[in-house]
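The chain below stands alone and is given in C-alpha cells; this is the form predicted alone.
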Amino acid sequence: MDKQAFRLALGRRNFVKMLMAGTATGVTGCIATPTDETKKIIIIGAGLAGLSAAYELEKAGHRVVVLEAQERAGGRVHTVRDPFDGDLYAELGAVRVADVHFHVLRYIEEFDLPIIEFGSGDPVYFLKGQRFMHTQDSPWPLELTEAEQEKGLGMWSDYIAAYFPDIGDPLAGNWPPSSALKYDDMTMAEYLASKGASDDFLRLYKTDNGTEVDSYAALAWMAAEVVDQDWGTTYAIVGGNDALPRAFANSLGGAIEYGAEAVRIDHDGLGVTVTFVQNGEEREVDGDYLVLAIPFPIVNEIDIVPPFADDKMEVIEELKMSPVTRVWVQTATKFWQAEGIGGLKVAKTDTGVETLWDVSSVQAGERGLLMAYMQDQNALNMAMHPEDMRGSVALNEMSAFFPDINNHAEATYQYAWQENPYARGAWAAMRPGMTAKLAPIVARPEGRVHFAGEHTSVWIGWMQGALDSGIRVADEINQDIATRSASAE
C-alpha cells in the first residue's frame, strides 16, 4: 500500500490526528527532539516499547545499547508461521490495530508497511447452552433488561460512555480524578452491575471482551475505554505484525545484543551499569542514563543497587501479569461462513474456550486459522493441560458450537504466555485498588533510570501502549539532559 493509500485508507480524521500525536499526551508524537549532548544510554527489552525507546534516542543523537533476553526482538509482538500450512500465520501477542492508535499507525506509515482492514460480519453466539446468530431485530434469548434487549452491546453507551465525565482525562498530568476514584476498589463486572446490567447483559459483554471483565479494575478499565472511544475501523500488518519489531530492529543495527539477560543494575547520580549474562559469561555495561523496558515482574527479579524509592520497589512487586492463553485451529476451509458468519470474532461463547477470532481474515489463501482467545481462569485452566493435549481439549469445547469443526480441523497450536519467562503473562494485571495508586508511580523515573512498557501506558495490553511509552522516556531523557546542561551553565 503506497503513502497516499495509507491515508486514504485510514481517513483524513484519523490521519490528521496521526499527525497531531502527542499534544495531548506531552510527548513528541515520533519525532525526536533535538539535542546538543550525545549521551550513552542502556535500554533493557528489546519490546516496542525498548525499540521505540532507542529508536527515537538514537534519532535525537544518542548512543543506544540494547539489551536483549531473547534471541528475537519484540516481546509481545511474536508472530509465528509453523506449523502451519501455506501463508498463515499466527499471532501469539499483538492482533489488532485501532484506527486511534497514532503511535502505531505513525511508525507503519514512517516504516512504510502494508496494512489491511479486519472484515466485519455476524458471529454466531453460545450462550447458557444455545446456539444462535442474532439479527437487529430479533429479541436476545437471554434474561435482559428493556433497555438492553433493544440495544444489545450498543448499551455501552448507557453503562460506559455515559460515566466518561467521571473518569476525567486519562492522559493528563494529574489524573485521575477525585471523581474516578469511586471506580478504583471495583472490578469491571461490578462496576456493571452497579449501573444496573443484569446477569444475561454481563454473560454478553464478556463474551465481546473476555472473562477478565471479572478481575480487571474498573478504573483502568474505564481509562482505555475513554481514550478509545472514536474507535472504528481495525488493521493488521500484511504478512504479521512482526514487520514492525523488525522494522525498527532493522533500523538499530547492531545496537541490540541478544541472549543478554540483565542481572544486576548499579545506579547513581551520575550513570548507570548493568550486569548482564551472555553465552554463559557474565559482562557490564556503564551507560548516562537506562531504560528498563520489561515487565516488572521480571524487573522484581533483577538485583538494584541501590534500590528504588520505597513505594517504586512495592509497586514493581505488586503489579503482575494477566495470563492468557490462545489455541489456534488451522481449517481446510472457512467453513463458518457457509452459514454467513464474518467478521473477526466469529463465536462469542460462555465455554472455556471463550471467544474464537477468524484471523486468517486478513491473510492469503482459502484455509482458515481460528484462535481461541482465553483470559484469566479460563486461560489458566486450559494451560493446566499438558502442551500436546490443549488442541484437543480445545476442539472438544468448540464442538459444542461448531459441531463438525474436527471435520475441518488440520493442525492446532497453544501459547501460554504465562508460562513465558520473559514476560510472565500477556499484559499489565491491574486488580481493584491498583490504579489511582499506580498512577503517579508506575512510570516515574528513578533518577538516571527511566521505565518504559504498556503497564507504564493508559494502553495497556496494546502496541499503542509500548510505543507511547517509549516515546515518553525518549522525551524524559532529553528533557533530564536539557535541564543538568543548563543547571551546569
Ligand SMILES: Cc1cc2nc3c(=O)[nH]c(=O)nc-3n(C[C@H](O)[C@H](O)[C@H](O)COP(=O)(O)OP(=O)(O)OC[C@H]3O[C@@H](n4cnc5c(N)ncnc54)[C@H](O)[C@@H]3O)c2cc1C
Given for the second form:
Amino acid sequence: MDKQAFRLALGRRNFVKMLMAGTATGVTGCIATPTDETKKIIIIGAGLAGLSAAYELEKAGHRVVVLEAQERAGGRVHTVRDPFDGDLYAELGAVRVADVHFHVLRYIEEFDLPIIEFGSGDPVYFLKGQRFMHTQDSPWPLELTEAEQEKGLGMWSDYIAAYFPDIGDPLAGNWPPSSALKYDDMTMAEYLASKGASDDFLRLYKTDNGTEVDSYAALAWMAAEVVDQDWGTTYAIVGGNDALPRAFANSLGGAIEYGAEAVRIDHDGLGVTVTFVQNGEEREVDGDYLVLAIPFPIVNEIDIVPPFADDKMEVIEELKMSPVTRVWVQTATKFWQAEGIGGLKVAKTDTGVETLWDVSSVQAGERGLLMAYMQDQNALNMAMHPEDMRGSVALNEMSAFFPDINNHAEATYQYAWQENPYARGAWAAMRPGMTAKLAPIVARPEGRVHFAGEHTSVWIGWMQGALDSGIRVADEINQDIATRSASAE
Ligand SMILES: Cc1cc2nc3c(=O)[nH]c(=O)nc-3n(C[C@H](O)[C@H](O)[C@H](O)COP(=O)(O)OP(=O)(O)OC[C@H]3O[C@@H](n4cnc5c(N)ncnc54)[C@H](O)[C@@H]3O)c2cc1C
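Now that we've seen the form predicted alone, could you pull up the form predicted in complex with the named molecule?
Starting with the chain above, the whole complex follows.
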C-alpha cells in the first residue's frame, strides 16, 4: 500500500524521536524476555518475520532451525543488481522505510546500516488524457468538489483522519470497536465515495495510493492509516534494502537451512515435526514449537496433521495475496529533472502503468531508474503479456506522458509477484468483510504452532508488520514456556 503523500501535510518528525516513541509505546513489539528454559524452535520462512522471530528467540537462549525454501533469506525484501549498469539496482519488493516504522529503524540501527532519504519534488500527472503539473495556484483540470479543488490530496484530513475516532486503536487487544464495523463491508474506494469524494478525486487518490483502493477493505486500510498517521520522511537502506535480511541471516549463522521447502506439519501438545524437501530428499526436523512465517496461500498447501481449528483453517483458505507487477526502465540520464519533475513518484497517471517511481534518487550515478508500479487488475493485465514483452508494453504506455522515453531507455526489467511460488503476491489481500473476522483468528496460536508474517499484523504490506509479528511470536513462545513451567512446579 502506498499512502505517503497524503501525510506530508502532517509535518515531519525526527526519526530518532519516532524510534524512541515507537519503542516506548508498549504495543505488540516489546522485545522477548529471556527465559531460563532452552527450547528447540522451528521456523518456516526466512523473510523478515521468520528472521526477526529467530533472532529474538536465539537472543532469549533458544535453539532455532529456520527452514527457507529459496537459496536466500529476505523473502519479499529482494534487491536485484545484475541486470542493471553501474551501481543501479531494483527493489523487487520493499522500497521505502517510513520514519514511523520503529521496528525497522531499530534493527537498522542495531545492525548499523546506513540510510538515505528519498528526494522530494513535484510529479507530472497524466489523467483523463491530460498531461499537467500542479502548482499551489493552478486549478486541477479535474471535476472536483470545491474543497477538493482547494486542498487536493490534503483532503486526507477530511476524508480519512476525521474518522479516526470511529476506527479506534488497531493495536488494542479487542480491536475493532463497534464504531468501526460500519466500514468493514466496503472497499476503500466505496468508503471515500461515502464520505463525499468525487469520481475525479478517487482518480487522483489512486495515482498516489495504487489502484488497489478499488478492492482493498476500508477497515484494514483505515487501521494502517491510524498507525502510520505521523509518517513524514521516507528512507531507503544505502546500497539496497536486502542489507537488513542479510544482517539477520549473518547473525543467525548456520541456523538457516536453505532450499528447504516445508511440506507437512505434525503437531500435538508436546511438540512439532516438520517434513521438508531439500535437494530432492524428504527430511524431518522435530522441535518444541513451530513458527509459521509464510503467506497463507502456501500454508494452505501444506499437510497439517491434525488440522488447526476450523475457523483458522477457513481463514488460511480465504486470505489470498494481492497482485503487483513492476517494470523498471533504466535511462541514460534522469531526463525528467530537466522539466522540473522530481520526488519519488515522478509520474502519477490513470494509464495501465499507474505510477512511475524514481528509485534512482537514492542510488549512485548519473543514470536513472524508473519503476512502473502496477496493482490489482493493471498488474494482472501486464502479466498477461509474455515476460520478454512486458518492458516494451510498459514503454509504449509511458510514451503517452513521456513521449521521448524510448530515446532515453537503455534497458527494462520486470517482475510479477503473483507469479512467485513462495509469495503468491505482494501482501495479504484484505477484502471487504474480512477485517473484523480475521482480527481475533489470524495470529492466534494453535497449540505449539505460532503465526508470524506481515499478514498477521496491523502493518499489512510493510516490513514493519513482518518484524512486529516476529517479535510478537518470540514473546508469545517465551510466555508460553514460562506459563507451562510455572504450572508444572
Ligand atoms: C511489491 C512490494 C512492495 C512493497 N513495498 C514495501 C515498502 O515500500 N516498504 C515496506 O516496508 N514494505 C514493503 N513491502 C512489504 C514487505 O516486503 C513485506 O511485508 C515483508 O517483507 C514480508 O515479510 P514476511 O516475513 O512476512 O514474508 P516473506 O518475506 O514473504 O517471507 C516468507 C519466506 O518464506 C519462504 N517460504 C515460502 N514457502 C515456504 C515453504 N513451504 N517452506 C519454507 N520456506 C517457505 C519464502 O521463500 C520467504 O523467504 C512490499 C512488498 C512487495 C511485494
